[in-house]
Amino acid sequence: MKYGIIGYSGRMGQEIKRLFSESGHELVYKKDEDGVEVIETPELLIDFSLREVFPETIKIVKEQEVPLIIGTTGLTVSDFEMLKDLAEDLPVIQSFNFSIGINILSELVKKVNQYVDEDWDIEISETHHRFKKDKPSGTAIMLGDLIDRDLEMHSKRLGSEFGEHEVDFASTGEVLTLKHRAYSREAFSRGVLMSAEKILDLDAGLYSFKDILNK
């Protein structure tokens, strides 16, 4: 497969090369701060740069006429707008957080959240390395959406954290708690490939992490 990285040079798309070049797969199209280097067209693009650049990421896909797998965090509205329009024509993969692991958890707190009701506390906590942004998190934006009240979220930026999300499910006599922690980039960068594997059969649409998961 040959492939392309959008924020190359950043910590995700080195990791994403590394274990890619492990299976096999040639990248041929790099992209950062620095410029762009073309070797080939690419079968796919996957972007994990900063939010700043996603309008410029889309130019890219719709040059190229490739899909896309984007992690990048702290979209808004407007930016899942304009994917929703890139999608009526190419296959795109979007999620937060492309952990196995993290989609097991997502499935766990909707479970507690059909048995909890409004006598339980619940709050959710996230800590990633310092040189992460955007607060809370996509992820903690993401568990905190599949429970249906207001939630208190607390935020941590310390040193070299991979990424730890916790959700706390409280009532006046029992405390219930879900955790997963990342120890290493690969617990992300093994969903990128997986998806990549699986988007060049896929028909134009947005999709989630969980979609592929369940095909």
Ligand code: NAD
Contents of the next structure:
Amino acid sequence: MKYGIIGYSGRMGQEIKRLFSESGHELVYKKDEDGVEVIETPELLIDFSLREVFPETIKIVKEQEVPLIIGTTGLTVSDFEMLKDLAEDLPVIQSFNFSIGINILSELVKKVNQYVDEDWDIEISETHHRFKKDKPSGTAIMLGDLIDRDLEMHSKRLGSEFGEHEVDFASTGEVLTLKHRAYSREAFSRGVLMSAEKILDLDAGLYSFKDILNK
Ligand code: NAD
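Same protein, different state: after the form predicted on its own, show the form predicted in complex with this ligand.
Entire complex below, previous chain first.
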């Protein structure tokens, strides 16, 4: 397939390019803070850039009229309204975490949450590399949304950690910890590739990565 990346020279942009090239897909549209290079019209666009770029991404996707996969974090409630609006005409896949493991972890968190009562403490911790701008991570927010109460979130920004998330459930006598750790960005690019290989067959609509895994 012929695809484009918004945030092309970033850490994720380069990792996506690496894996997609290995799978025989052709990068024909590159957008970065320095400008855009269009070799051909892409069949789909992938955005892993910055929250600030989001309005520009929406404009580009509308102009190009192609499906969008977006992994950029820090999106606001009104950004999601814009995504829903876009998804009336085009397929859009959005996830704050494209790793398979985190999506399994989400299911486990929902399950454990059903078993524990108010007497249990629940806290979420996340660690990412020092360059990550948003805090707490989009994934920590997503995990927190699965739990029907306000809870503490802890964030560390350390060295080159790709992404670690931990959910602790504790009563006075015991602790149950669910933990996921990505040890390379391939944890995310594999999910982006899976999504890209399915998106051209989807009807217009807003999908999560979990929807793609369940297909
Ligand atoms: P990065 O800082 O390495 O890359 C961001 C890129 O965006 C840079 O190359 C920058 O030049 C580019 N950019 C800046 N202005 C731009 C503009 N106007 N138009 C197009 N591009 C522009 O960051 P990263 O580590 O690659 O992460 C990118 C995003 O993806 C972040 O929001 C991060 O949190 C998120 N992320 C999501 C997942 C997931 O699974 N959903 C996984 C990892 C990272």
